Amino acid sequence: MTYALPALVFVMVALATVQALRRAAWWRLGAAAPVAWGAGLLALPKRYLVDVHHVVARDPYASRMHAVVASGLLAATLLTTLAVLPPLGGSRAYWAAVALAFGVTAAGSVLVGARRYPKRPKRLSGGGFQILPFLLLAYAFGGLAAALLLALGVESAVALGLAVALAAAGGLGLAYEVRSGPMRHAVAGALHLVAHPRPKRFEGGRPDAALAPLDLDAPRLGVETPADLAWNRLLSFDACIQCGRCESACPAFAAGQPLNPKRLIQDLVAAATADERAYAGSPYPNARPVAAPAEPFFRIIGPDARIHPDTLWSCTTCRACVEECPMMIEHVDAIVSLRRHQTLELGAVGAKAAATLDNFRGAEEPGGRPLTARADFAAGLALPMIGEREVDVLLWLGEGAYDLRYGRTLRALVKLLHEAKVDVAILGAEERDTGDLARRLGDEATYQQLARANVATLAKHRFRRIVTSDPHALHALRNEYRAFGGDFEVVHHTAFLLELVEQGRLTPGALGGAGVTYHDPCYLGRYNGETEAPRKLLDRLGLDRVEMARHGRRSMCCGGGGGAPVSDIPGDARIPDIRMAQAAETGAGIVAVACPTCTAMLEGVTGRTAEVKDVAELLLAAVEAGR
């Protein structure tokens, strides 16, 4: 009987194989992709260690749970099947050394279960994960005695017997599991941290958030069935684990849009699979109706399909799912490549983003404005074109130029840059959209045409680096176009204009009185992971600045961002009213922003009691006032 429980382990090892093999033949339908397997391997203790419990780390409780359950269950499992070897499997110290790691999971084990019963948050999905926590304390209290017994001693095959069949109860269940169950995101977990589709997120630095552009000359554009994505595009959406916080995070699930991206990952799931089992986790809020097809590979997205369109542009693009999903998942670039496939394949978009697109194409700006009167905002301001020479900066001024209410960042922005005495200069006419919002809402041959045309005029002109107060437009120039030869140092204007303040050429008052509260844009803190600098200008104002719950990398959306606006999805609330009860929590008289787009939603909230104003107005004030 000394051998039963090794054996007992290799039944589990085999079992979860021809399970987890099973599995792997859905992910082989998928598109084929690029894997460095070598690199991959050799990184994966790393970003698991490190990079995964980085964010498991941010719930203590999970984190101490997930430790000491993974460590205890796979420490019990490897020594267990090392027993076979006679010099370990006859030494009851060896046991006893076993049955401690048996011990730690059942610790673990217990603190799973205490985290789904006597009642379970409703962030976490129930169903086949309600019943995880009693097979991983069927295996663990099964091998926790039967390691003890052989550890002491004891022969009786009754005992041992008894013992080892609890654990096999719950070993067996666990590696069946592995294929449809919540074991499932174990292996998928694993496999795709090595196979990882954004390896480059896990290099430090930036964040890694650039889209990849579209073969405009594919036979089919973007995403319509679970066969078009990646193979291990399909792997990722098995390591979800269910836990939640990507819904936590969502902003258009907070305010009542049909999308809840946890819902979305297992929509993308069961799309590719025949017999998935039902979904037991939070809904979409106020879920349209779809007649989701029985069978796999099917057309994802359609009111006759598996996800409805109002689910995939509900999105704001915002990345906070990504930046909470311990598992790396990468949900927005699913729903970017599903909404390529409705804008580029279907013409499938909404009345008012029809317009917009259609704008692009005529006026290559979204709202069909005249690229000359991009400038009119500097009327009485020195601001010239760059023309043929060599200057230090070149001021790309962005959507926002249009819009009067930041057309005062900007004239503030200006005056600052003139204060210093920077040698700026402005693109005017040749100035183009960059084609953000267009890609966004999936018209990827519209952006492309945009982002090569703007890269050639850049080509043409002399200049140091770009300077933009607008995070859409900076991710574009530093990130996304790389991959059209556009190689440009992008410099937000709050680095910018800190840069200029620590080298004294700007010399801040301060300004006493109001509390202020910074929000962060989603496509600065991250999409470009600049959290710091609009912090420390602002800190040399003399202002109280407090911090909302939610902040820097982790910040809520303002909901402006992926085209939301021109989807219009209607939901229970507004996205900016609740970004804006958020800024009133903290008592703050000012709401500081860094961007055109948060400016113009944030402003639009009714019945606010604090400012709204771009740090570059707050920082003009205090030059002003220290004069």
Second form
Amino acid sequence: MTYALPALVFVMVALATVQALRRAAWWRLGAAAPVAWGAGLLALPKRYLVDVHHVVARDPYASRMHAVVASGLLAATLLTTLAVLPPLGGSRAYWAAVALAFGVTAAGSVLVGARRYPKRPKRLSGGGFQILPFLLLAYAFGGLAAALLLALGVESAVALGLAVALAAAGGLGLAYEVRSGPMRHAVAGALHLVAHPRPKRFEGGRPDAALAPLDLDAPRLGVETPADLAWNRLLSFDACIQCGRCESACPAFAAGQPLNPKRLIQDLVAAATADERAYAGSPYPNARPVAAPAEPFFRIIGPDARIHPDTLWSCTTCRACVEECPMMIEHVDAIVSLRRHQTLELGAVGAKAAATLDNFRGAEEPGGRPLTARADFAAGLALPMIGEREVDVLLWLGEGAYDLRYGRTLRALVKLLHEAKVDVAILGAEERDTGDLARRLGDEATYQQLARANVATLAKHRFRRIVTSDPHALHALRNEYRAFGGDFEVVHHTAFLLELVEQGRLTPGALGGAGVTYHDPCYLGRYNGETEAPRKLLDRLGLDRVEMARHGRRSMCCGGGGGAPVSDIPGDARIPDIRMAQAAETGAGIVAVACPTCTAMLEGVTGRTAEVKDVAELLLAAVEAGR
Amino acid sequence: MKVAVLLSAGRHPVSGRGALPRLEAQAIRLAAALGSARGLHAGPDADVVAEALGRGLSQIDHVALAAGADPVPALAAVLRAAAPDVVLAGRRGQGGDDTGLVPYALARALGATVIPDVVAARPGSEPGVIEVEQALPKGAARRVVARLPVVLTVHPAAPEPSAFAFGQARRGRIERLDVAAPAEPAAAAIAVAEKSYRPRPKMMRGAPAGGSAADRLKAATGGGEAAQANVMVSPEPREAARAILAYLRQIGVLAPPPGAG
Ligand code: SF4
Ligand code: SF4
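Let's see the other form, the form predicted together with the partner chain, since the form predicted on its own is already up.
Whole complex next, starting from this chain.
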């Protein structure tokens, strides 16, 4: 009878392996992808213990729960297999150790259960996930009882048999769940960490957020069916534990638009699986009905497919979901690759988005405005065009320059640069749009054309670095143009202004203690990891800075990214209204912004009580006050 | 129904870069509702109109012509051979000579009916007939039923063009046609001078000199009583005839009745 428990564990492992292999057959239906297996395997412990833990720890209860139950489960299972070694199987001390491990598992299982009963938090999924605590409890307490009996030397075949039977009920259930139940996340998650499609994100430094260029000569552009997704992307979706952290972070979900990143990932899983269990989490809010086909590997997007196009176009590409996902899933990559197919192959974009893309193609500018008018905001200010001479700073104006409100910000910035005697010039009519918006709308063809043209223009001129106040332009020029041969030093205006202040080239006075809260632009904070410079700058202005609950890398989007304003999918609320309400909770009278899109979105909120001011405008006021 | 869509090498109104005129993109969308459509372009090269392949056309026929040559004889030759039921065209080019005469000249050459300013078209209730909606000034529209073949020009109020799809453009084909267009005596080149555009106030014919702004507006828009008096719903034929005569006399087309004045 000593061997009953180890035998059970071997059967469990065998069952889990079979189930994992059955699942792996589905992953292999995905497209080929280069994976550095050796490096990935070596990096696995660090990726798990550091990167995953960093995210998991944001929810302290879940973090503790997972540490206890996962380590207990692994330790108890591994230890039990050792019982086949003769000296151990007979040792009561060994069984005491096994009992301890099962005890830890039991404690963890209780924590798992306590999180879901009596009331399950909204963001967690039900279904199989509600059964998970019982399987864990059965396995843990069955194993604990059996190991205790052996440790204490109680010789009762009936008691031992009952204990092992209980453990078997739980353990075999858990092993069976590896293919399509909650336990899939363990196997798929580990493999996903090894074969992650963005290994760079684990290397520290700046976030790895640049979209991969699309091969425009490929026979099919973008993702139509799950078979167009790389196999390790299919694998990554299986790693989802349906914790709903992405759901709670998603601005579109909060605004009642038909998008829920958790559900999206589950739909992608289901689209590639014949017999996936029904999804039991929060739905897409206000979703229009779709006629989801039963067969796997069908078209993913469409009113007659699994995901309605509205869901796809609600996303602001803010990456909040990616930031929060403990399983390191890359939602935005999936969304953009699906959009690429809609736009490039089907021309299935909304009318407003289509008009914007037409402008990009016809006028190299999303508003269809003349490139010569970009610098009109600077009428009366000296702002030289770049010429033959090398300049220190090339000021990239971006789309905001055409906007009357944002023109004020740019004027403030230019005045500050003059005040600090910065050697600055602009490209003038040679500055095309970076194409960021076209790319997020899936129009990779137009984007690549613009990217190549801009890189060629920039190569003609001599400058030390590029300064821009537009985080979207910053991200394109700094990170995404690299794939097109553009290698520039690009600085956000907040970082540049901080540098000037620190060098003493600008001397701000005090602004008299007004309350200010800083709203992080997604493309600066999450996409580029820059959250400190604007805060340091604000702190030098004699302002009383308070933080919103969501700030820094975990900030909430203003709703203006990813083409969401031109796709304009209706919801219950508007994202900028939600964000301004969060800002109002701080009591600050000024919301400091650092992006033209955030400025437009947040200032467009009706009935707002706070002023929206760019960091540059505040700095200029302080500099003028200090004179 | 066999449809040909005339495509011209236009220029983007803002950037001046080569672009398919928006009206022609709208024409493609109208054509899709009628039947299988092919594009047709006559000009030095077809690169600019290739955009049409991403807007719903899968084939474009290209007749190579020297720059500046009159496209009408070549187009007429091709259309006579292909004999489409419907020829769709924009109202006028965009960034070229922009005379707006090509559809009319073609219709004359083909013996087809011209219906300008179309916003919708569908096959008629019997074969050989087409039903179109034609935009009229001041937002009015009327339904016209015409016998094929027809040449339709598209009004800006027609449905939005379908979005450009790069993948479809990539798959579309441009076929080069060699046409021996009847050599016509080349019209003497018109001497033109180019100036940059300057917005000017619109002259309002018949506007009362002086008078209040409201009067001038009324005169310009034809608002007020005059507009109402123009509309007669199923009038008696005699009454209608009298109204027409009165109007023609009022504007001086007909002499006043002998007994009068
Ligand atoms: S995608 Fe990530 S964050 Fe969202 S539910 Fe799944 S595991 Fe959680
Ligand atoms: S990127 Fe932002 S808007 Fe898009 S799914 Fe993720 S959280 Fe939602």
